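Consider the single chain below, provided in structure tokens and representing the form predicted alone.
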Amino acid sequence: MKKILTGVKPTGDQMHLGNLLGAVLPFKRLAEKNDAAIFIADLHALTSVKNAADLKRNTHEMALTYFSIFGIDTPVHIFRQSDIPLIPKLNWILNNVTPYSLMLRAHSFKDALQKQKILEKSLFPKIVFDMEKKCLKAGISDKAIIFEKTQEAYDNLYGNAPNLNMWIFNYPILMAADILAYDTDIVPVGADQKQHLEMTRDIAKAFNKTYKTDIFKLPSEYIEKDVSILPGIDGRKMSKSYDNFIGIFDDDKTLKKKVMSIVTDSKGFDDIKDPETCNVFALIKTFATPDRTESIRAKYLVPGYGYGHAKLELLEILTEYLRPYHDARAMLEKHPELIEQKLQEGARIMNERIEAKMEEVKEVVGL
């Protein structure tokens, strides 16, 4: 039985079908007969989320998405980062043996300083000279008054920027704590996160090495292998970014407007359509059973059936897919107490873990 570890970070977005396919039921699938956790990465989420109302509901909500999908009962122990004490402790230690280095090759590091850096070279030279402008219109000529008006405004504006703060630097080694504390073996990640846990190796490399111990196990990434890009209703990869996606708990009218707006090609009523470059049937044929899906493909290459019926047919699907996980969201939205009561359950249990490791940890380092 190996020990697998992900995290989620709750930054408000809704989750889709693209998400759940390539993510959300691997993982589950993963997990089974092993020992498998996941925690909602609320003290990653800090980076970003500035509002505490916003990051209580946003955690709130990624618990119950994970809960609907994986079930009240799973076996898979979810918990908050934030209800780990031990974890920000252990983060400060890592942080004695991690190379500065190390932390300057992050991607999510240097792809922050970039847009900071071309924020700073597009927005200050307006600001100095519409605030030179200002002033001396306001009869004021004094250079140091002039620099402080400038940078106050620059920091109102800059303020509603992504903020490049230590969070931010300081990311991979918090990840890294996250997964050495539990001697995991496997983390599932997406491949653009596949540095970060090279990082984590390195890290615990750098403690082994440091202390002459082997502590800390070296943990493995799991990346899922073909995994189809499954087409947003522009037809483009499915994604957030583009604003194209279907959402696992989008209601009935959502859910109709969405499939019926896919875009498809011009061909009439009455033509013969092709299944295999149609969007449409690109979703049909992840969703459906295989005999649904060889009947409706048949229907294509026949005169008479228009891309609106293909649209009906698979509204039909994906609503009779996504029951399952409406149905027990709807239960949970009534017993939120029950979310609560798994979640404090899943901390106890890795609370206990951390503490052991801990203990170890504190015997080798001298606290």
Ligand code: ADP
The other form holds:
Amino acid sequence: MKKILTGVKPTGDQMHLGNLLGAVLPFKRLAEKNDAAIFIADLHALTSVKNAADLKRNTHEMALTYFSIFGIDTPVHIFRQSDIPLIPKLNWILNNVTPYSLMLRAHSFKDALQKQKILEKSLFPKIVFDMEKKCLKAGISDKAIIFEKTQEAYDNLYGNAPNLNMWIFNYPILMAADILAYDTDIVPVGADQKQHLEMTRDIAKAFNKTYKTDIFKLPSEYIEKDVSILPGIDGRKMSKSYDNFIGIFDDDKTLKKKVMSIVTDSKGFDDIKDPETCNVFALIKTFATPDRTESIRAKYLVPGYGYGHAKLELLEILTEYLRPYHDARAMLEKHPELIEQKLQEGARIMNERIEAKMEEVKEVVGL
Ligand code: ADP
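Having seen the form predicted alone, please provide the structure of the form predicted in complex with this ligand.
Up next: the whole complex, starting with the chain shown before.
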């Protein structure tokens, strides 16, 4: 039995069907045969969520989402990162063996730095210049209005850019603490986290070498291969950044609106249609039983079946597929105390593990 651990930042993004199929359900399957834990990385979220009410709401929403999918009695330890007080302590100890040059290479830091440079050096004056030109062309000469419009254009472009601060730079070291604290073997993550896992191993090696020990186990990342990419309602990869997703907890009305707006070609009711190139069918075959998929495939190949029909069938299929998650959520919304209780239980187990590890660490470093 391996120790599996992953963390997810509570940034307020809704979980969508792509995340469910590509990341969450594979994790759930892996968790069934192993000792698994998943935590809400609220300390990491502080890098971008700068409002207390938002962070609290996002954290609760994430716990609600995971318990609805895993079941409230799941053996997976679900916990909040900030309920583990020794994590920042381990983070500090690891800071002292982490080369500065290693952190300079972090993609996330380099991206943030790049955005900040562009923002300060070139694009900001350009935004001002362009907006002035645009306003003058439109006959707007009022300086206050031009200023307001410039501000708006600036916010639109950079509203979501991270402001560069020390946490962004230290982010991978906090992540290393999260992973090394519990003797983790395997960390299931998206491909974008690969470098953070390499850094975690580098930091573990640096610590072990500095103190001539082997107390930190070197973890491996687990990146799900061959996940089929689920299309969104516009046919591109379903993604929050394209705003083309179907949320796991979309209500009936929203779900219907989204399903009915899935992009198709313009073939009419009596035309023969190709199921293999149809976005509606791609979703049908992912979520329907094989029998139902085949019966719908057959309907595509004969006249008298329109995309509207296929969409209504898909709506029924998705409603059915998502029902257990919706029911679980409705129950947990009535009993938030159950969620809190389980989060505390998860934290208790993980605190025991990190406390044991920190005894070893303290011994080794002389604290
Ligand atoms: P988004 O594209 O919405 O920002 P993320 O990058 O946060 O999604 O995705 C987290 C994980 O969810 C990814 O590592 C991937 O495994 C899975 N995932 C996201 N979108 C899809 C999709 N359309 N099809 C399959 N898996 C997906």
